[in-house]
Amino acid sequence: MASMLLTSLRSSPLTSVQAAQFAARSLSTSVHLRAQAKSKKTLAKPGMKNVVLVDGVRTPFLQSGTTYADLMPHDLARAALQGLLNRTGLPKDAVDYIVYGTVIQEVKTSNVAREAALGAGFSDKTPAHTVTMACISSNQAMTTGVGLIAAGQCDAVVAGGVEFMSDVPIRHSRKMRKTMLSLNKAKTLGARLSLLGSIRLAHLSPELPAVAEFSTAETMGHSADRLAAAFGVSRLEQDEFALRSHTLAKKAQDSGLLSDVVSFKVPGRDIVSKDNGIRPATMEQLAKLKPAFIKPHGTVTAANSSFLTDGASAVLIMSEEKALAMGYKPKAYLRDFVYVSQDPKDQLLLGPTYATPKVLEKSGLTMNDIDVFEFHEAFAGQIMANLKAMESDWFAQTYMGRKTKVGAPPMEKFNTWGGSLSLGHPFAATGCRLVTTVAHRLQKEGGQYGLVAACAAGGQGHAMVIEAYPQ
């Protein structure tokens, strides 16, 4: 497929015009333009229940190996659960069930949102289990409590997701592992002593976690390079694009738009109350940095990816008709979504071009009908090919089977308060960022519908339309 996409989309005027008119785009980092509120149809549907995010917090995102470094897991997803029930006055026992998201599980605690939930004080008869599905399973983790809701089983429900990159598992080799777990069993003096003399140096090499792909053994940072080659995307667009978010989320920072992060007292350190992965620099910068994964001629480097990070979110979603008893005013709600799996080796990050117009057939809306886009930046790479396919007359109708392209979204909708690359990106927990970024976008700028999407290891993604709730 690389090599068709490289010769059919170079040759098309994609990469010359459309390309940079993007390029253009993506550099105005300043311009910000109030959506309108439109009169539009609603997408309430006729005998199912309107399910609703009354609100989402966040511990601030923080690069690995920084303040939480001694923490684990569940600390951090306990911090985000007293911290949604800080901001909502929830009472402890009116959460039905608990479903979290992770995706390098900590084994002593293999279902954090259990642990999470006794340590943040959640009812014991309280029901809690924990998803995974790579970078999207937070999104899992609401869709999953939206249909418990939609099906009448619950009607309040605690989602959310967290990532600690500090301390990942880090196994013996297997050869090891089998020779400790026959030594457990040995029933003798000689039989124990003839397994430790078994023992050679080769078997101490431990085994590392790589953010790899099982099926295809290549790392996402490779596969991104490998896509940005096939879509055209150059070093200069990924280094602008990633200069774009860190302006964006600096502006964001401390313009205080970034209101679902809670301050979090990390026990023997200070309180942490904002996020520490922004940093916006220079494009001469940028451009000294080397090639991360294609040496030496690849266009991923560390700046235009991003980065290894600690953090847990949380949200509450409930049936509309149970928030109104309780005297709640939702966010938004939450509509239509949809999952996607492509092919994991050339079309491994593509999740949000498949998604995006299963997602807006599904809801009866076009693009143009979309106020907020909030999509998940795993690398500048992935957004700016992913943006050219949806472009692509020729990819829609090569791969995707449709007639016609989508098209991207515009710039002055996108992404406005910075994303990944730059917030930050611990893995489970993205998506409840994405879709309460969306929800708070859609009421400072008086949208009435945004739409979060996000690709995912495995060649999975996701979609999902917002509508704001009624001022």
Second form
Amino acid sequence: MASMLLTSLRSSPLTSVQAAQFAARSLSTSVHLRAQAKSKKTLAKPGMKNVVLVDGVRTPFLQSGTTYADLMPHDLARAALQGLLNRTGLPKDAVDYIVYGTVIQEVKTSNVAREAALGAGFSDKTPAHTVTMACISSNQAMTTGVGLIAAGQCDAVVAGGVEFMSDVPIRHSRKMRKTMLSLNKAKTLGARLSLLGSIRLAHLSPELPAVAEFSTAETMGHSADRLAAAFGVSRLEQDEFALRSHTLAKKAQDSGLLSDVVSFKVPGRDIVSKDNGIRPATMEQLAKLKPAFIKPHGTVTAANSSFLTDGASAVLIMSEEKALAMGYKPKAYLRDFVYVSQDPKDQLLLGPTYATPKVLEKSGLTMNDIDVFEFHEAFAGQIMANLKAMESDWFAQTYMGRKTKVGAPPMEKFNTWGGSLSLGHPFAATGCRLVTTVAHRLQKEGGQYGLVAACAAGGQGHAMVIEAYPQ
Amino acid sequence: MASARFLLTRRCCTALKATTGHGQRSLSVSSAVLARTHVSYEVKDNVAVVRINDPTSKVNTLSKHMQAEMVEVMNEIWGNSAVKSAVLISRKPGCFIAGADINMIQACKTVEEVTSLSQEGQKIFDRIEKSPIPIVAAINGSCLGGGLEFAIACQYRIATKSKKTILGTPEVMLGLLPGAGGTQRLPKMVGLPAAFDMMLTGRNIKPDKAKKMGLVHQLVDPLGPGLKSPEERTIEYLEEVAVDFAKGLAGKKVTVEKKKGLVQKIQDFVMGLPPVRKQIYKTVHSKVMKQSKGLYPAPLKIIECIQTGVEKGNTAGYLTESQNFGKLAMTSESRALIGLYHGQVTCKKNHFGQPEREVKKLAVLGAGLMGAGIAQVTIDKGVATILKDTTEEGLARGHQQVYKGLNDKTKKKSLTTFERDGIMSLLSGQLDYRDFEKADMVIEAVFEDLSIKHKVVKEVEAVIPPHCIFATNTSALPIKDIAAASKRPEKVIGMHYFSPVDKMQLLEIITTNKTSKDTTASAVAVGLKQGKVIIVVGDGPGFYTTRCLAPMLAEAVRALQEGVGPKKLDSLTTGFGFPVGAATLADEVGIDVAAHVAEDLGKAFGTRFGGGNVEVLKMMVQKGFKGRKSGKGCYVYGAKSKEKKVNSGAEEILKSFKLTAPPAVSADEDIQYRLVSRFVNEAILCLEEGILPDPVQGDIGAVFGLGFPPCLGGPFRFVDSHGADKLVQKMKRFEEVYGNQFTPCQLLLDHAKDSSKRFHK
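Mind giving me the form predicted in complex with the partner chain, seeing as the form predicted alone was just shown?
All chains and molecules follow, beginning with the one already shown.
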């Protein structure tokens, strides 16, 4: 099915309308598939607490440098937390713990979880900590919460993530920092003057943070381009997938499916209530762009990559008893999850390929049992490479120690409300968006099991199985 | 403990690669009927993709067969009007074209034959250069010598950034020059200074540098795992990119000419001025003369070719190139260097079979210069290594040495900091014998004292597993004496490293008559893994290398006593082709070590090892003149000035031991031959006594371990080319004055008597 969709896309460059129609058609066919019997009736485990997602929200995801430009990261996080409080009507002291993810840290608010929680009006008796694991930081925040609940330490945890790319810490050079630090310690005027005199023009050039691997010094886009080439993903395939993402996101936005978005009155600006990066273009427009990383023969462009985004997300997770006792109707169960890691150079973005079969095995499900797939779209080329890797017996045998391939998800179940390419990708906020979207899609489409998978810098990856809460 | 340190830096060169030769034979039978075996092509979208693959060898070489098929293929392509452009690519993962076929050149008997070989090559590449359709060379792996000349004749070059991709013209290291248009095209492509640098040093150029220099137009990243193996897919990807560029070139969408920056324009302008060029030729010439002492003809011929091409035009340039190539191929220097190349290839193989078990964990005892060096070259090949010392200070120093060695590589960008850290994590510095029960091999590098070595053998044997090999890194103590303390002498072997271990390529492995074959196989396997060139010799005082060096140093001391100053002595030895002068060498080795060795070997071999008075060395040690490590030896070190100063304290000692120089044997040339003949005679004696298994290993050991002049090819090749009879005559003259130190050994006499006897065929 997936390959059919792709080949038809490849053979004729579709207009956005056609693609949307096509996607709509494939959506309807998924109803058939859902009728099959599942390998397991439920993933509840005897003796284990059921952990549920009560609700999830996010601020609109905006391209960095737009409406959020003058904020600070904790402002965005606070907006998401307040949105969650409003949406759920949660009493502010009912939360036992808050875990937040972030990637590029604002040094003033290094424990951004605590700063945001205080500002959002949570009880100052609720402890909060910040986690970081690149693009799966909020996944880590959620699973940390799941662990706390499963271990009986907490009953209600708020997890989330925030990323603010409109302002990033730009540092003085190491030499300059060293001089400045010595200056603090210098006692005499002479010592100070000689330190000042040692400053050279070159010391003044700043250090910019890069979306690059520290271990390999390779930027992620460069690695994605090589990955796409390794799997023989063409420029056309990537542009088609990017177009699909934008088209589906636009459709989801227009039909009001993105209900996790909460409006945010930005101080001094208007109320923001919509993602602003969704831009369905034509294949011709996409084809015009030059490669962004590997020049001149690369295939990854600005249009088929996720863009720098500001945004925050938050979810409320609870033990099932607690949620029911508080009168909530949970949206989904958070079930098995895995973290994986591999070579940060040549397999940087293959996390989903490794994590998907592992989490399926852990939960005793097969690909056919999954009704809803939400994969993080870092780059169109990365998604296509992962799909090809999952379809390859050779790759499974040579690199994963498996006898056979796990198989790629069918496209009609895959990221049907858009993805990171179109909705945006605030690094640490994406995980919660994926989980909430799976819960909403399961409710909307009536499936039972959903799967979230994502890659992250450092060659890491994550996958989680989500089970719909009985309606 | 420390052995000789030399500045000799011979890179492994594959410029001209020997193939086994059966490729050429098929040429006579090959006809249009026979399918081509080395070169194939297909036309994709009006682009002819020419793939080269020599099925008989691991690398592609420009053998006659390859050339013939290439010409055939190119003619077909040029004759096909549907083909608008072409891509030239190798199917071998690590090699584009490694060079011309060395056997093809060696098979020639006359200058004219080689000259015509060169002219054929020039002709082919001329046609490539004038090709009516653009040709893109897609380079992955080594692109050296003739391979590079081929590539630069093409209209466009794309290279992968793989670690295996290197470009260069290493012909000079074989005493030759780029003889297929290289001396003519390179200056135009990369400019005069860079062209001189490439051709005179033969250095390998990495892809990034090549792009900067203008040697290649585009770079392609190597790919990781995908739907095929990384190597296979990377070549495919390179081909895809190259085909795209070929189409672009044919459609005039891609231009070959790069926009020149201001600096480039200024440089071009300056280079256009004849007086500037003249000055460059002069500077380069004097630099070459200074470094080579005029002992190597190839660099001078290279300068001549470049100069002729630039000043007198193509026709004259090509003619000079082919004629000089022919002349160089017939020089004894080229033969010597090619002989060393072959010898090096032989000494990079394990002739003792596969060891029963692979050494996965190695322990080094003693974190001194040698111990730490051994640890460094072991961990950087991925083998977990314990570095044990007895004191924390010693351990810290050794650890720092390893770290510095690796960190210097990160500065040169041959290693990333992460790779460095990963390698360092394999090193376990410790003061106790923890984990020795897991060691597969222990190499001891403790102080050169038999009783200490015995103590170490016993201590170690109490903790190591039964299969573990005990190797001893000694430069002079007989292995059997050390093994006397062992319960399992079959597991004891000598591994004599040279300092600095990470720079010196040689490893001398010493077996006793009790050492088992598997132990030897294992020691050779470890040495090869460490990247060493290995000679395996028999046991005896000083084995092979130290034993050859000792009489030469004894003679050097005598010369010093006779009033030849250290500087004069150095210039005499370097003038003969040694990369380091004898006085400097003694300082590098360490005067204490030299004294130690002189005394030990003097006891073992008697008056033959006499000459200079050992007391000179002892007195120097007493005064603290231990050589470079103590700041003073024959020279004074430490001052930042480049000019080395002679140590006046040492001069005084020499004065107090003054000898009168016998005028009959004290001319400059006599002093040179006194030094060299003792070295050579001892080497031949080692062969006669069976310490050395063959002359090849003797030559390799002398050149790579002791810095014997590479242009002479080693002591054995030197005797062959100089004439054993002439050498014996000289020695007889010295013998009359000094006695048995100059008595030629029997084998040398045999060769002198019968001129048909040669060490090398």
